[in-house]
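This document opens with one chain alone, in structure tokens, the form predicted on its own.
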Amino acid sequence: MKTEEKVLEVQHLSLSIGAKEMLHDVTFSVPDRKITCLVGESGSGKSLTMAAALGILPEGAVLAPESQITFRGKDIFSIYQDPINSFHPAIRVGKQLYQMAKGYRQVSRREFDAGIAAVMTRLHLADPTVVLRKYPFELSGGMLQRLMIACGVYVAPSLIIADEPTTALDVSIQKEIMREFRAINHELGIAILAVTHDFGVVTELADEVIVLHHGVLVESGDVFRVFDHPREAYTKALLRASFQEERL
């Protein structure tokens, strides 16, 4: 793919649950080999937009006929908000990651163990063999999130979609995870769509930013343009709130 191509395009996305329209005419694209942040407060429609892109809508959700979602890559790998929910508590994490990886490529367990250990070492995760033999409850949320990132790197998708990837993590762990996202984007050319409510995450990660409010896209574009010259009052309010929190 050329760098100017779009790995994901969402056009005229409108979605209703029952009689209530949750998303209205949302149109945006995710450039190949770049990091795009989809940002907005709770209830803005971020998670529903992510679910629509992944084709996993909640029960009762209906897409409008004009909605179009086009994915031009090979695979999408998703990383969810609470990493513990991605793992069965009674199965060792190495086996579970192997099952995830097999959905993307045919690989033996021996090949996988060697490959994922190499990725974990690259991401500065100590003792891969020991970690992979642990159960989820024996690991921190930050470590489980890093394991999901490592699995994403191992399967080498065209796009990683991450839903609130740093929520509920310590600040130091948040910084490390964002550095890891930026590193895999730069080094491997994997496009990333990060869904977040936090403009601090946008500051650290984004090349492009999309702002949602009550199911409507209110602003999008290059992150420096949006930060330096926000056009919409809602975007300005989000930025003010984010920077005030940082000063506290």
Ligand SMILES: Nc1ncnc2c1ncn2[C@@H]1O[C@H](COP(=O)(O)OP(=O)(O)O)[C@@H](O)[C@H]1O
Contents of the next structure:
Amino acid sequence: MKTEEKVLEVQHLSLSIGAKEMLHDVTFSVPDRKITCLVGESGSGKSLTMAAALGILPEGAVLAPESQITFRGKDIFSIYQDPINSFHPAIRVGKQLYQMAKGYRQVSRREFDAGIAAVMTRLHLADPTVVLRKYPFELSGGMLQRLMIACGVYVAPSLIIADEPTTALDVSIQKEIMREFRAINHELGIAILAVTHDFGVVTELADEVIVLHHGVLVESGDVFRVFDHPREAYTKALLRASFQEERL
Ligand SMILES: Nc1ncnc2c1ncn2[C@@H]1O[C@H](COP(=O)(O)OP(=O)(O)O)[C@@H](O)[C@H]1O
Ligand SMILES: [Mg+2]
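Could I see the form predicted in complex with this ligand next, after the form predicted on its own?
Shown next: the complete complex, the earlier chain at its head.
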């Protein structure tokens, strides 16, 4: 794929739950090899947009017929908000990560163990063999989230979708995890679509930004363009509010 190509295109996405339309004609694309952040307040429709992009709608959600989602890569790896809920409590994490990886690659357990340990070392995670034998409750949320990221790196998908990947974690861990996402993107060229309500995350991570408000796409584009010269009043207000919050 060339640098300018789009790995994901969402066009005219409208989605209703019951009688209520939650997303209204949302159109955006995710460039290959870049980090795109989808931002908006809580309830603006970020998670529903991601769910639609992944083709896993919540019960009762219906796409309007004109909605078009085109994925041009080979596979998508998703990372969710709360790492503890991404793991089964009674199975060792190494085995669970292996099961996830097998959904993407034909690989033996032995090959996987060696490969994931190498990725963990690369991400500066100590004692891979010991960690992989632990149960989820024996590890911190930050460690579980890094293991998900390590698994994402191992399978090397075309796109990683991460829905508020650092929200459940301490601020210091959030920073490290963001650094890991950046490293994955820069070193491996994996496109990342990260959902966040946190402008700190956007300024740290994004090449491109998409602003969502009440299920409507307000504006999108290069992060410097959108932040330095927001075209829409809502984006200006959102930026103002978030920078005031930071100063408090
Ligand atoms: N499964 C669901 N059933 C009913 N309403 C939902 C469901 N999921 C989300 N919603 C509603 O859709 C809107 C957008 O939700 P969501 O995409 O989760 O927002 P965000 O991720 O931006 O916080 C909200 O008003 C939310 O209450
Ligand atoms: Mg959400």
